[in-house]
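Below sits a lone chain in structure tokens, taken as the form predicted on its own.
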Amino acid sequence: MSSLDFLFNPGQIAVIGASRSPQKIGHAVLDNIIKSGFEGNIYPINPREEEIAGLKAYCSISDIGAPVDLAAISVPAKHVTAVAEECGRAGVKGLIVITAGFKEVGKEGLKQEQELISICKRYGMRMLGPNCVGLMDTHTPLNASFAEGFPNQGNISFISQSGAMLVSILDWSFEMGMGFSRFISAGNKADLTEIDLIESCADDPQTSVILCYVEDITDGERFVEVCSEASKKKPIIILKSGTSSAGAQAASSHTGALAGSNRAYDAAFRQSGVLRAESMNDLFDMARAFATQPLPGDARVAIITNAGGPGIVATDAVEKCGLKMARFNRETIDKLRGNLPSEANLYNPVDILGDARDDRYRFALEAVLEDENVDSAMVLLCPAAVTEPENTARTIVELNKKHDQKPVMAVYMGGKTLTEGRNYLTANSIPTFTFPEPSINSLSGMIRYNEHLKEPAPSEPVGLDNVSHDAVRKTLDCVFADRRVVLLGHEASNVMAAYGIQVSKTYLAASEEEAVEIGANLGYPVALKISSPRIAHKTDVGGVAIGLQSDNEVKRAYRKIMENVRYYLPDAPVYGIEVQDMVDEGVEVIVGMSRDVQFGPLVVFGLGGIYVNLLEDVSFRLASALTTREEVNKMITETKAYALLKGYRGEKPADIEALSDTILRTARLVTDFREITEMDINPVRVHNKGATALDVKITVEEVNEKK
């Protein structure tokens, strides 16, 4: 993508719709640009004015007679396309379309927005918006927005899909003393999206942390690609709204029911190194930590406190976030023992007691920061008659600078008596909190990001043999010709076999006699299962019989299954009964896929069988991530099923390598065939040697290859 310097650091900017009236948005935009100290040329455009704010006004952008990098447009929606066309002819590089009234208002607005996009493409212009607040860059400086105020200069970029969220955070930041490098309102994202903006901020030397508030991501594949690169340069923290269960789509498979779009976002963020914030507080708490403190070397945390209860709360938070309480070396323990009261706790959390003054905090904090087994420290202070919050704040700042390789967080648990100390800490780049949990959570985010940076480069994708694309295509064509969206069992079995996935042999019988013949050829015991595209869960309607040992048992089971189905689902179309060979015992797991509208195929692995939805012992990955054994093995080890696979209570270990191969091949299959929308292999029985797919359900829909 071309550089967006013309957007954040333009040489010239035109304000189309500039106005003398303070009630007009065009007035606010022009006024903000001037007051921000922008050093380039500023051109107000208004055919009814000769001069605005001491600047010569022009009838149109073509009348300027000089190059213009950026145009901020604030005119009625019905005029925007004509203005954009004129900007294109004048050679403008970028547009900020502040005007609302496009796709957010309905069909006619969408039509106008599409025309606007077409104009931008025709002239090679990039566009922010429409329906946005604008943008700000404190280092240019430039405030091309109608927001009230200009952020303090800092190193945090904030990208927001919601304009209201952006202006609210701007106002809040003044009270909190936070500084920003960029504030960007994405609006309708008709052209430039959060993906383009993240990519630009990652290359901005004045930005060290990238924050985003998003409601949707429309190009999931490109998001993962861009963020995977950008997150290696700078931390990206995203708050994704709209995650409630009410927004989940209905699904016919176990995997579809478990997945939902929220799981896909989790998987995409994890795969691309993005940290996911759970709340606005979480988003900005982590931002402050990243913007002001070094990354910790590891997860070992030391806590210094003057109160036992809050120290325990902090310790619980450390464990809950998956961090470690640092174990001090002998030298540190001896030092603490020799200089702290005998009643003090020396072993982390270090409780320096309620009568601790600044000198005791100084000694304890210096001692633990000097310990090689400590990677970060949290200083917790509760107000007491002898507490010295301001002096202690100065000590924390001093020692943080001295030990500048280790992050320090402060928790000042109190109100007005701690205000001065808290303000001093904040002004001197110490993340300061009222309670321990947000502090530890922010530290956890830093540690997770550091682990991401340490991850080795991905190995080469595994090459898969015994893959027949043509065989799968032939099966799918037959299904579509039959106007079905669900594969029958024997068809799904053929698809598995075509991609080298070991599957229980399955054949379709249209009569008792045919079932007996197939059973005899397979060799007893065998299983029978009803074959109907309308029956997803066969056991629920008495459509399964297993462990059949003879011709007579097969005949009786065939009749019984048909009777059951006619009773429970008399209108269900029945293609016959599938005869399947029985396989060896093993650990039963599920491997499945649900195709997410933004990110594509989402693969699930976990404990299988009938309890999969009840226990939800599952892990997820985007199929695009599952190209190496290392990533597949990570996915497997994240579940409790892994304990069974390793061999539980004396059982022999299962063949994890065979299971890994099954997951790799499943990911390849659903990547190769966009027609597959949902898939369950439940269970996959993992033996001591090998793994076999027992029951396979595949749902499909025809795809226009021109898409």
Ligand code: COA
The other form holds:
Amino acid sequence: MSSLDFLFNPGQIAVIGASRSPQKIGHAVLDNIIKSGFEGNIYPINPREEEIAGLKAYCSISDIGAPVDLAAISVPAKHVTAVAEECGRAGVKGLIVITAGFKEVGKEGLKQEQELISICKRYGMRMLGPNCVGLMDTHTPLNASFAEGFPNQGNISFISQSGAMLVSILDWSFEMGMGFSRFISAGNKADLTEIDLIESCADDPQTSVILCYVEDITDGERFVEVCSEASKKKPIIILKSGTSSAGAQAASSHTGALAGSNRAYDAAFRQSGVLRAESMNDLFDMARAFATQPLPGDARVAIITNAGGPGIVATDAVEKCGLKMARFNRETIDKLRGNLPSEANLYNPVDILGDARDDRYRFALEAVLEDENVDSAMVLLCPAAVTEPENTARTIVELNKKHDQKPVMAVYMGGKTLTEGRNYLTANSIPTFTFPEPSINSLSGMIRYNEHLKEPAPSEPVGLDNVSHDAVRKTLDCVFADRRVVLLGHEASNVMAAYGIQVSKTYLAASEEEAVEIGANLGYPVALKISSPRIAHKTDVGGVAIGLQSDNEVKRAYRKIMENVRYYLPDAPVYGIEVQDMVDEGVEVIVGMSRDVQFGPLVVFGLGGIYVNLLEDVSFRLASALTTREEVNKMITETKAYALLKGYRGEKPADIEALSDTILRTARLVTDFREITEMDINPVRVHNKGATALDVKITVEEVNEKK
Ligand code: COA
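Okay, that is the form predicted on its own; can I get the form predicted together with this ligand now?
Whole complex next, starting from this chain.
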């Protein structure tokens, strides 16, 4: 029994605010519960009525005198907390608060919502809403909502943050012939969120696909934790709206500007094995495929078509989605040759020509489904005078049943003349589309999901030596004591070194003499860089000199830099000049971090240098995912920079292991110190042996509860 059974399969349900008046929501909820065939006890609660819809009505929940699992509340907002309190006292386990007028209306509403949450906590009740349409479970059956209609029974659960979206999809689903196991309106998500609901649906035996429409996810960490587990049981497909780049625009670092919440959602979904839908169409297209077809073993697709053009479009879509056109074995080719007209194309896509009747479809489809080099098939049909769309539909259904390990999609490209065939296919669980691309896209979703299922459990996190938490703490304390939010170069360098990241040696010199002394100690050549919390782009103000070979060159450069900075930025506070050793050549990459409000530290890797933002050759991961070498290596190989690192055009390969060590340590550093809000190591120079952090920018913010 799932922990939310009292919500989806309650023994008894009370409707508080049940009304005889057909215009009232309280009437619709009661009516829906009765009509859905709910078999438990139903208690209408209304102090002014003795009977509603043939059921005895009660003044209040406490008058029932018997246990009640669930209460659906549709009384005006000002009465909701009192009613919830009564429910708590009566031992109700779950509330569905349909009433609007809470957090969404402003401060006063928010206060009421918080009160409602604390009542639920006090009595150990769980709450859906407020400000929601309610929920439906077609297998219980129960329709505890004020929506119009009850979905067809099926195996898809749909969770929606928007009530309007939910009722529209419900209406549309009748036309599409789609079936659902659960329909859930999450509303304001004051208590139960999509995370709890996904968790519950993953344990629901009647659900095989979980769909979700969300506008925000508030507990990123728990989302990743729960969905990582749930996605191993059922595919989870989420449409996330409202991702903005506002955060990215405000960021000061390269990484921050690249990141943005959309990237964080992408990284979090990927890490949790959640498939991200790009549109409403995408969401339901994938749902249909998952709900009706087996998962393909691999990515090799066979296409059968009666028209050349659409076959090419489908082939393009296969390549674009990263799938493969299947290469048939000799036996299949011979079979096709022996039974198709000589003008037919026997190779994938199999073109059975415009005059193809059902027999050719049957023959070709059977032949490719029998081929062990084929993992899935797509049947494309365009209407011509001799085409037999209905017979072919029956053939597709029959062969799909016969070869039940391989998914089949149908693309019936046309309108009116194909309606009956299309309806037959849909009614018989064949995902049917009007154009090829969405069908291939859905197939691609299934393949990605299958890969996720096959992924081995992550190995043990890599143990990192040479990590000094205290040294970083000490540096950060100094920065905060100085009331700064940006670390100076030598401080950033200390932080790197404290976490075992090889970094160019950087020391702060407060005078010309000191600079010379440091330079001589480091050994020439050295570089000088202005040290000021207000100067982020040092080269722009003439604040950098490199390749200095002697004491005299250091002296001269020191004076020149000071002069330049005084000229360009006379008001900038200057702490001195950093003296840095010159680092060997290597491939320049960026490793950075930007902290996402929902999901925490998001690490970026990519091609480094000043064109990072222009080229955007980057990959992202939540820092929490970067605990193993495999994951870090995957992150590196996703970029074009990887080709350079391997040794491009005869260059010697760079030390990828040293780079992955830098990424692992960076991820650990930003996980350990919540104070670090943004970070750029740009560039990290990856040599033939070793990797060195050259230019490090770290932005911090004091947090109350230090880790
Ligand atoms: N206990 C039991 N019944 C109560 C009650 C209480 N404490 N207080 C009021 N009632 C009864 C009323 O007497 C009325 O019954 P009646 O028709 O027999 O008189 C019924 O509950 C409803 O109360 P009423 O004052 O008529 O409110 P309403 O039906 O006009 O509006 C809501 C109530 C909840 C529908 C309304 O406040 C609301 O929130 N509407 C928006 C809902 C929404 O959009 N949700 C989000 C969707 S995404």
